[in-house]
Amino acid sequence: MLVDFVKYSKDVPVIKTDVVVVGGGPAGIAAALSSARNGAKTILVERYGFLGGMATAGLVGPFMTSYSLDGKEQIIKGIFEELVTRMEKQNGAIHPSKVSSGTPYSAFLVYAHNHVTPFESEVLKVVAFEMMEEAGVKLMLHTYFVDVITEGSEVKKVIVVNKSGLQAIEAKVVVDCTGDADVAWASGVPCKKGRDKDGLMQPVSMFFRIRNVDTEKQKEYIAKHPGERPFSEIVAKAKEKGRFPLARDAVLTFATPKKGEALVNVSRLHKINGTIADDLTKAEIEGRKQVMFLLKFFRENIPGLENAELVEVAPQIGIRETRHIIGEYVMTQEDVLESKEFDDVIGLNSFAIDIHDPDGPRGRFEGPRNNKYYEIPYRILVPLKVDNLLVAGRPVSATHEAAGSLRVMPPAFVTGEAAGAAAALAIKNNTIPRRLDYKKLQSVLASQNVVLPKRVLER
């Protein structure tokens, strides 16, 4: 098809701030509240009326664990702690303290789902906006990111638009919580996709709301079939008569704190691309046709969900992974696998490599070879190449492997916190994030009840 190009100027409002945070989700969520209490201006850009990222426009739960992989020790806590706590409060979360392996929470699953947190989405967004007001952080909510005007090596102004029209945010420090680095790949930040060998990326799933779940019926299946993956075995005798055409083995339901109701991780398409919006729209279809297909089939095959109803579909498909930055450090598998340890800390996690195969039905689940877990660096937040500029969540700078793990959404509020704190201090020392004293952020982070190794907290 010819494309044809135009031209386009106009003169848009400048708003002014000390820190804008562009995306909403549980990177942009911890971003946004740790740059507002330590002081700085700040402004939060979402596209949605909501708040939540992936926990709430993706229905993705529960959040995965934040415990060490050994189940003995909280280590992530600071904000998303703070978060889960007042959703608690309002009936909307179990607290991971209270929730085991395998069960209905886990989706019965074991290795390395031991204190996973179910929640209510409505609820999250309740909360969220509860702590912006409180922080005094400004939402710019129903607002798109369009583009960057840089000059040298620093962005000057962030164009966005919305109901108003386009403006221009002009900030010290930009933060990209965007989830697939839109804001540093049009800065000119090098980044890379998906595997080495051929550049595919994890294949999405459109998660949704079921309710009429029989959980003790399904515990009594689960009980009877020992050691195996979910229903894999309903699922298996499905595809040998052709009646299971999806690239899934097993059935992955996720209790919520609703008596009755389940979050379903089943669907699943291949070799789509994230930033192409073409593959998005073939995803929506596509994945919206799978859930009627599923539930379905649940009725029929699946013990438990015989009565099974749809609540909702996910207002977007789910996306594992898209962009990841070129910053000063790229974390490796090796990093996570052998629980390397960084001078530049800046949080926790434990959650296993877990990559959903882009080519297959299978993929691949490792944890950390300590049993415990590893530390997050200050500088994969850090982009090469442009000054000004921090980057968390998803597409913070790490291969293939190490950003299965650090996807999920527990490290994602991590290094959101970590990034939200390094703007303000960044902007109080006027300094450049990339020569900011790891040291001084490690004891902002250490206040803000961030776990962090001992020999850091002794130091």
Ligand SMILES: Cc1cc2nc3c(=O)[nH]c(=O)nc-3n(C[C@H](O)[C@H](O)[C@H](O)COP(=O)(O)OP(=O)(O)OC[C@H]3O[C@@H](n4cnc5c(N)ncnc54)[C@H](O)[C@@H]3O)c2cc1C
Given for the second form:
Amino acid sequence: MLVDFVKYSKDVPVIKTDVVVVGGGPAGIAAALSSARNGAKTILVERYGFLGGMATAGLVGPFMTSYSLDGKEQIIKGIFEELVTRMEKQNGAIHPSKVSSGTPYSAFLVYAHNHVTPFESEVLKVVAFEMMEEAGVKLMLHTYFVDVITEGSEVKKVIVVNKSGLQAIEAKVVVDCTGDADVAWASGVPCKKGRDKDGLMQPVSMFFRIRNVDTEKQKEYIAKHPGERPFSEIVAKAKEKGRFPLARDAVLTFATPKKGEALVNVSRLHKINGTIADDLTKAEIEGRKQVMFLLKFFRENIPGLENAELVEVAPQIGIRETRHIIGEYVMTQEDVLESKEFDDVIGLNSFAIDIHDPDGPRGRFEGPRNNKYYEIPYRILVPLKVDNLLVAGRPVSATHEAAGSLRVMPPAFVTGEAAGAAAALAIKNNTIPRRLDYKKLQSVLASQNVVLPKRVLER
Ligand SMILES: Cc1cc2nc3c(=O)[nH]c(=O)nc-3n(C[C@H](O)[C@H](O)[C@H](O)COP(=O)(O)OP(=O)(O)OC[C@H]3O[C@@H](n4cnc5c(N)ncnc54)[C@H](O)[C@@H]3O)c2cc1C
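Would you generate the structure of this protein in the form predicted in complex with this ligand, following the form predicted on its own above?
Full complex below, order starting with the chain above.
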């Protein structure tokens, strides 16, 4: 394909606000609510007609654990807890306190799968809208982030496009919750992709939802095969006979709150770069082919799935990893595994480093060695080079390994909530996010029911 270039310029209308949050997934939902509730006039830009990101558009679920690794204390609360409680009231979630590992809700996995939160993506969409409306967040749906206008070290305007045409949003602070650091990258923030040795990123997967799942039959099979990854013997035998071409070794079906329904996390495509349109296009097409193959395979081979029927395929391919920004601090696997303490801690997480092998069938799964949790520092939200920008969710400043733990949804809510509060506080205090007094941020977060270490609360 021949590529040519053309210069294009146009006068576009300018919308003014205090904070613009770009991307309405778990991080963006929390960021927008937290910013608006702390007094900042807030706009949330989202490319789809609904919020939730991977939780809705990617049909990903359950919310991974919000508890310590030993399952004893809930360590992620704040906006995450509020959302789950509200969804539960509309029969759209089961509170994590009522969900154990080794059950259909955790796909029968045990380690690091205690107290996950099964939920209904349709209820999440409705509840997220309700919460935005109550907080006074201005939503701009069907609106795609395109570019930035920068001046010195500041993002002066964010350029977006929708059915009304191109528009510029002028904000005092911009929060990038696109999952891919789209705004940060366009603004000149240094970013890194994938693992150190070859830049390969985690594989992508097409989630789908099935019904007519016989969980009793699944349980019987699992009970007879202790210590085995769910249904892995069946998969291994099919592979030997050349009847299972996917790079996966187990069948993971996560029961949802709806009886007999489950979300399937088995599809896998390697070497897809989620920031390249051609790769995304290929993944959407191949991902759907994999779903049809898997459905047939399940019905013919997997106990409990003999009568499984397709309910829906995710609207978009699930992207586990793309860019990681380089921020004021880069979180490492030692920080996660050794539970390093940070003065600027803004929340906790316990989920294991979960790396689906970028070029193989298995992966790595390893949590904090103290069997409890680790601390998330504020500085991983603060990018180098740009002064009025914060980044939350999947692309925070972390190595491939540390991001393997930070990438799941509960910690995305944590970093989003902190970023939103920090954006509003920076404006109130007439400063930039990089110079914000983190103690002020911590006291705001504590007042929002965010769980922080005792030593911070007692200070
Ligand atoms: C296959 C797979 C399985 C997973 N399994 C689990 C699991 O079981 N449990 C769990 O807790 N986590 C799981 N995760 C991880 C988790 O879903 C994501 O990492 C998490 O959703 C990240 O949140 P986020 O808000 O940073 O990004 P996202 O959820 O990706 O949200 C980003 C939002 O920004 C919007 N956006 C992006 N670019 C633009 C743009 N240019 N303009 C406007 N809007 C834009 C998107 O539409 C989206 O709404 C899984 C992920 C994948 C891919």
